[in-house]
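This document starts with one chain, in the form predicted on its own, laid out as structure tokens.
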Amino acid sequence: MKRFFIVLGMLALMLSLSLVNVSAKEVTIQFWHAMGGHNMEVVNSLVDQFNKTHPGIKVEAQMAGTYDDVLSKTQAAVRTKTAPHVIQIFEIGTRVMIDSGIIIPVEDLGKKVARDRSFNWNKWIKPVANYYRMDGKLNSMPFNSSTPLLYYNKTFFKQAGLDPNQPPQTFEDLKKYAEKLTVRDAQGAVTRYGMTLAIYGWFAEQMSYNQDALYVNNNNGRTGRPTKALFNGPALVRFLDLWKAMVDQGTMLNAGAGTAPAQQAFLSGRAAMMFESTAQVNNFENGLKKIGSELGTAYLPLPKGVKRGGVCIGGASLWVTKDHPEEELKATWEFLKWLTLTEQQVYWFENTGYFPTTLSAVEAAKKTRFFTEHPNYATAFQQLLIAKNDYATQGAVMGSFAAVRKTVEDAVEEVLSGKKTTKKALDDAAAKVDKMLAEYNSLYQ
């Protein structure tokens, strides 16, 4: 009789497990991102690791084009109720995403939907989290964060009689170094420029923040919607005047719009210095090796006598769309939370050059001597960590940011081509931006 009850119990247990398996339907999460090339492979690797270690949840990653593409495709998908659960949006889309009404802040997802009491909301590097923290809460999960650096070719420095361990620190230094690094042939034609720079609005923003200057009013849009552009002040005027003078002098290659031409000029040895994202450290280190050169990195220079504000993070973060069943939102939280773990953060950082976004990942990288062996990554961190904690370095947020950035880029082109003076070009651009801000803000009154 005892054996009978044991067998009966085992059958009941098997039946119970069978029912559980039937009811435990796999939850699928759609993840749209904008990482192409090598970085897409890293993203796919992370997703594969998550799927292998989380039975019951399947994340389907899809490269959906540029950040703008991801945003526009998501808006279209929301209308047809087919929106992905997670989308990667660049930092300048923050205000639009919050205003869109289609997202649930990640802090609400973790606390209210998943009811996760164990998650540490102070785990992030402060300058990174500060950008995405609006209205007292974290709206999106920091993911691929970066800042600009001064990159330079150490080998060219040595050839020009410059100390490769003493990069330029001021605008005045930058101009003098570029003069020495510029090489001309017997006919006077430039064969190597001292510097190059893409006409990319992000650099204008960063050079303003670095001088502790606000880009728009209402504390960069942090204490109220911005209504007036401030980028036409002394900080950006000083930088564009320097840029224009170096181009006119023939020591700075005007690489035009888009970052690819300037990157190629630096990698091919046609230019000795440039500003670029920290995400290019790995690419530039490997690229300069191919031409027999060594890479150096330094903080962004400042005008002499101007105190440093600091750089603001760029890159992108992960947003969650809200209209999904609760079990799918909970699974989404599990995926996002997993991405913040130290092991994943270090893997992401070491394979892409983007910052790890958590404090524990930075400590882990220090213990492995990664920064000692890769000092160019250390430069990026040190520059970020010395930034002042104020509204300027927190970075601007505004609803028309992409159009504002393009307007400033147009102004830069007008200055470099000699069509307008720096002050005139920036004043005209500021007037246009004021109208853009008013139009956008009118939608939310």
The other form holds:
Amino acid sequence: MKRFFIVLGMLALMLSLSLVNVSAKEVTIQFWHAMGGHNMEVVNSLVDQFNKTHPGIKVEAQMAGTYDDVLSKTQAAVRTKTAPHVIQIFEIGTRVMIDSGIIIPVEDLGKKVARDRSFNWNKWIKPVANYYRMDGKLNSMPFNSSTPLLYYNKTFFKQAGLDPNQPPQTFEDLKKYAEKLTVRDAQGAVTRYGMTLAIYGWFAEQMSYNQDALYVNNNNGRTGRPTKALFNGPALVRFLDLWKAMVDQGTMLNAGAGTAPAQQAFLSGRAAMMFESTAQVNNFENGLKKIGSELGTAYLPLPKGVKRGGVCIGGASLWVTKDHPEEELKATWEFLKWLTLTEQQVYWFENTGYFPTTLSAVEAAKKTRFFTEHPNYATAFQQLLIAKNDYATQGAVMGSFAAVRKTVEDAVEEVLSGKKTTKKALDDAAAKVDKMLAEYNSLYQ
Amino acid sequence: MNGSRINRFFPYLLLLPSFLILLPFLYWPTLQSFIMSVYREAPFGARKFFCGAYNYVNILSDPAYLNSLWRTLLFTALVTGVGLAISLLCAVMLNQKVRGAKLYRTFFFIPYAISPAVAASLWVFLLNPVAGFVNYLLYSLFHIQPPWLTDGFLAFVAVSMASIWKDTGFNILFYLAGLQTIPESVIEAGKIDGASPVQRFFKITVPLLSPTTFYLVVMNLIFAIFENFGIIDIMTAGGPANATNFLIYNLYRDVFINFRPGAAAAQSVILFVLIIGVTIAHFKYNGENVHYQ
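Now show me the form predicted in complex with the partner chain, since the one above was the form predicted on its own.
Below, the chain from earlier opens the complete complex, with every other chain and molecule after it.
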């Protein structure tokens, strides 16, 4: 009987709470994101601030797991008609989201639903706007943009007799430097690797763009749905050959899949260089301080004689789902618009390591001399700005991108373990990807 | 007359509550998997086509899937066989009347009580190539640092090891219970007839434990095929180069990451048939050799 009353009491409480909500006429916006750890706190404080300054709108931010998790949870939510208003989706989900039929492009949201005439649609820095603009329209709101960088331990450079201000610029240099940085004990076992790298398809994509090579046909899927993989060309072969040679030599630690083990090796001083996302700048600066080392950053190296294309932005953007009352969509627009204001942008990149995505935020950063004081943030940003403006560096978009990335990762593993030659592994992967693309495209014919 | 009718329907009445629960949570989704497996669906369900046996043909002609099937069978056999042998050995030792036996039993059962995600994370820490304890030990003893999770063969071994370790507690518990039902008098008789401890173990203990073993084999098959998903997801994510991409993981990737629900549904039907097949075969051929007291 006692339990019955407890349940009854809880029901009454819930009912009254929901009544309070209705009577306050507050519009609630659900926002699912994939920012964990420190970055989650930054998201939460942004959301708190928005809620404080916007009575009548309540944004509820929820960290829904990894980027993959957010996508799959959204799928489930759409089927039960409980899709959140705003979802943070990684860049490789772009094609799937456009094809999904559940979204409203943010440009339509701003112009048609909210009828916001004052919003400047050219406020983003070019590489960022270029990625998310498809069919002449901005589909999602750029949010957290990053690129890969070469990170290195300046202290280890000094110990190895290398100039800490002259990071390697070519593949050849990278290999030579790694040899010098590798430390072996009396028995010949490696105690410090020259370099480490996670087996992460994103690096393969970026190394391809950096050499101005397309990843898939139809101009990286920008002028039509891609039908054929092009990543088995010379650009990626060169990169995988280098990777394999360094692992075989014992100057590169093969950290396996997932980025955590490689990060751990770098932060614990077991490896002297690595590629990672700019989103790690903050984490690495603090981490290396703990082991008494200083962090250096540089552009991704290129093979000798190959012209630079440039890196393409990674990270994620904010998508809006369309099946909500107009009132809620308008409130969603308020929230997205607010996030692009200079103040929020500056707060975001100074606290995370992601880029400022708007021009005004870049100006603000220059004024406060943020880049001069934080040269590692500057490297990331400059590398993006010197990128050529073409289809290769605009980055690939395709439907089955997550599966494609996994296929390339498998190929890398086959190469490193010596099961296949570089060319064979990439050709086989390309054949598999062609089939995936055909299967995906056939769904939309 | 009236009484017998009540008797006939009474068992069904008692089964009704569980059936009502199983219907929406088990039978209905199973039926849906069957239906879904003959459709192709776009991500977010925007488009859907009937495609007949397309998904099945596609999967069964994919060398990567067949490779995954083969690896799953090997893994299952290894985890079940080696796992049960180790569990029996541990159970026999834990059955000894020594001080603190209850404490030891608890220790052995703990791995089963923790979640697969926690267990796998634990193994990832232990096997970490750089900061892991296992490699630290191997390095200081033999000067080697095996790449546990980045070499295909070693990753397979590592995942099997973790799975066996994880399921041992469950097996030991049942074996202990089984051992305690073996009457002392039978063992005593063996002793008097001059049977050595090894003979007593193989001729008396093992046959008398056959009902337990029979049950555990079925349970371990199910553990190995379905429940070890968490361990694989965290330890290797199916890698390196698909070395630990077992059927259940492949299925998960297809539905949640590759957005191919139809293909995934077909895979779950194949798994369903496989499990039913193995279980029936097990009942038919091994069931006859089970001795119930």
